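Only one chain is given next, in structure tokens, and it is the form predicted on its own.
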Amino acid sequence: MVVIHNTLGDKKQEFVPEKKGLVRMYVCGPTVYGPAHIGHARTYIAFDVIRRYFEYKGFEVKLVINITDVHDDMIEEANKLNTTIFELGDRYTKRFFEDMKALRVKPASAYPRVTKEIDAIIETIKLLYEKGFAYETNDGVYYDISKFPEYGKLSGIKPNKSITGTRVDTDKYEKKKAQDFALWKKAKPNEPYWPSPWGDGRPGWHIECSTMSTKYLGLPIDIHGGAVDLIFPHHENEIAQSEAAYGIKPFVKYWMHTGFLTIRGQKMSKSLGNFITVPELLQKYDARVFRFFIVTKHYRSQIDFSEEAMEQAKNSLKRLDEFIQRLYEVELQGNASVVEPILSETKVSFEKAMDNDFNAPAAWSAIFKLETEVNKLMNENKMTREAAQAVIEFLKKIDSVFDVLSFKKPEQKLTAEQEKLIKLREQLRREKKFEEADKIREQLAQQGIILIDTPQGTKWRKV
């Protein structure tokens, strides 16, 4: 049984999908006027793990991520660069896909783009207009939130004159009340537009997700996700639009939100000079290390990015990589019974943690406990080749959720000079010339050869 913290109601609930065996998930996608930043990456990696865990549990997952390719920010950036939103959108959509692939985020089932869904969006606005939830002004069509008494049920924020309900400057738009938000914006000079019953124009920001989520997933949607800053106004407005237009409550059964990512305790901001895009991140850090940094944290927690945090993630991942390499090197033959209790206990602990609102830190605690216990068996020469292989296969299954471990087999080949040094060191140890033997150990370590002294003789592995 998987339990999810539902933002709607702010409580944990047992996950019961609308259709048995199928999880229908919608995650708000990027506005493609520039490269994604590492805060975006945190959200998409977190939901990738959630998606993968459902698949680990045997569910089929249908995941939809939208691409916002018409927006005030896009128009401003396109005009600044003397290009079109269409060229800009194509360029950064491609960049987004490349970045997600580098971060090992599995492709979604669909990536609907706003500019390709204009007709469907207009039909949703028509429904709201015909049902009395929308009104037309000289500059657009607006949603009248006074007609939706439950407005605020997701965020707990109730309308007042200081809340505008949008992330763009609203003073330039004509509407009855400050809290009302645009469904359709009538065309202005040097802006892209499409024909509609209310004149040429383009969609507002919020209406796109109501339309595309329901078009591609149906109603009600099982899970709708995004970063915590989307709770209000974006997701609040989605609920108001969707439940008013389609008459189905709840529009979404489980709302899930990822926590903020800060940079050394500060909010990421271009003005502070700490704004890091994914391409910039990947120039400096290994993508697998960054993914490990993210997947070991709880998706709802605020996490702080720093060079020290990345170094710690790098070292922890190296520890696991070296552990797996040791497993490949076990030579003693026998059955796998020595590790069966450890694997059984780890599986129970791992699934208990992940079933509890995807508690990744607890899940990784179980994995590192396994690493400690199995390493002890190897140090005591109690591991068999069959047991080592069982551990490797178990870790591969677990890693289908996180996708951060390396299962590349070590190259089992030394140069003639390295073999000669190892034999010389063994001779020196027999002669109790330990200082000279240690110098050879250090020499080989500099070449990436780690020596392990066992009762059966000296073993080695490459790092």
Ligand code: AMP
Contents of the next structure:
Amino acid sequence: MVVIHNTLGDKKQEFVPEKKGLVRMYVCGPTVYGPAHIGHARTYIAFDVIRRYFEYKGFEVKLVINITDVHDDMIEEANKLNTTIFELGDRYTKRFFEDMKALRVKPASAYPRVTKEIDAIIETIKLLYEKGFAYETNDGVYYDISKFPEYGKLSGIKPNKSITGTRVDTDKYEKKKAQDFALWKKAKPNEPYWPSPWGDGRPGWHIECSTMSTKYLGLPIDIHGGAVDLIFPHHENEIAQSEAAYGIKPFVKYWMHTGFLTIRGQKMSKSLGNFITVPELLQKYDARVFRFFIVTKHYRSQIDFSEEAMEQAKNSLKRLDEFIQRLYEVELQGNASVVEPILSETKVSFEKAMDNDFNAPAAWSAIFKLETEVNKLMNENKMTREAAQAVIEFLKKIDSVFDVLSFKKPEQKLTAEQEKLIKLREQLRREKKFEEADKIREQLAQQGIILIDTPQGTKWRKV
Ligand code: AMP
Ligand code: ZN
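Could the form predicted together with this ligand be given as well, to go with the form predicted on its own?
Every component of the complex follows; first up is the chain already shown.
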């Protein structure tokens, strides 16, 4: 049984999917006007682990991540670069996929893009308009939050009645209250636009996620996520829109929010000069090390990036890499019984930790405990090749959730003596001294080296 901390209600709840065996997840995607930064990477890696754990448990997962390719910031950036939001969007969507692949984030089932979903978005706005939740002004269409009494139920931030719009109105010119938000923004000169019943314009930000999550996953959605910065206003506004437009409450069963990634305790920002993009990160660090740094933390905790933290991650990962290499080198034959109790205990601890709101730090302490215990067995020469193989298979299964370990077999090398014997045997075969040649074959077989004679010469492999 998986238990999830639901931001809605701020409590842990047993996860019960709407459709048995299927998890339908929507995670708010990037605004594509620049390269992904390591804060984005934190959030998408965290949700990747959550998705993979559901798969480990046997669920099918349908994950949708939207691509925000119309946005005020994008228009500004496109104008600055003398290009269009379409070119900018194509360029950085492609880069986003490349960055996620480099970080071993599994692809989502769908990546709907706002510019391709305008008709569906207009339909949602129409519904809100017809149901009396929206009003039109001179510059756009707004959501009237006073019509949605439950506004604030996710974030706890209730609308402040005393705050009003810049022009409190009866004249339909601007939004009525400061907290009302735009569903449709009427186009100003030099802005991209689409036709709508309210004139040419573009959607506001929040409406895209209400529309696309519903269109691609159906209602109610099992899990909807993003980082904590999205709780208010973005997700609060999504609830107001979706529950008003489609009438299904709650429109999301479990709201999950990842903690922010900071750099040396500070928020990442271009003006502070501490902004690190994914390509910049990967120039300096192995993707596996960064991923390890992220997946060993709780998804809800704020995490602080620093060179020291990366160095620490690198060392811990090296320790695990060496452990796996050592397992490959165990030679003693026998059965796997010596590790069976360790494996079953680790499995229980790992699943108990992950079932409990994806408590990765607790899951990793179980893995490190296994490493200590198995290393002890290897030091005492009690490990067998079969037991080592069982540990490797076990770790592979667990790593299907984290995808950070390396299972590359150590390079196979012969000793100088063994190489000499192989050459000697080839010589003896050329001289048709097959009996002596066979003796060498047997001698090497006893050392675990199998010889294969091919037309290109004698090849070998270790068993
Ligand atoms: P954005 O491109 O800013 O719309 O963000 C895309 C996703 O990344 C959203 O889920 C954000 O909440 C998340 N995100 C942005 N900055 C950070 C950060 N510093 N740490 C963690 N997640 C972040
Ligand atoms: Zn969103």
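Note that the rigid core is defined as the largest set of C-alphas that superpose within 1.5 Å between two forms. Bear in mind that the values here come from a model prediction, so they are computed numbers and not experimental data. Positions refer to the first chain, counted from 1.
Original post:
If you line up the core, does Pro455 shift 2 angstroms or more at its C-alpha between these two forms?
Top reply: Moves: yes, 2 Å or greater.
Original post:
Does the C-alpha of Arg51 move 2 Å or more between these two forms once the rigid core is lined up?
Top reply: After core superposition, the C-alpha of Arg51 moves less than 2 Å between these two forms.
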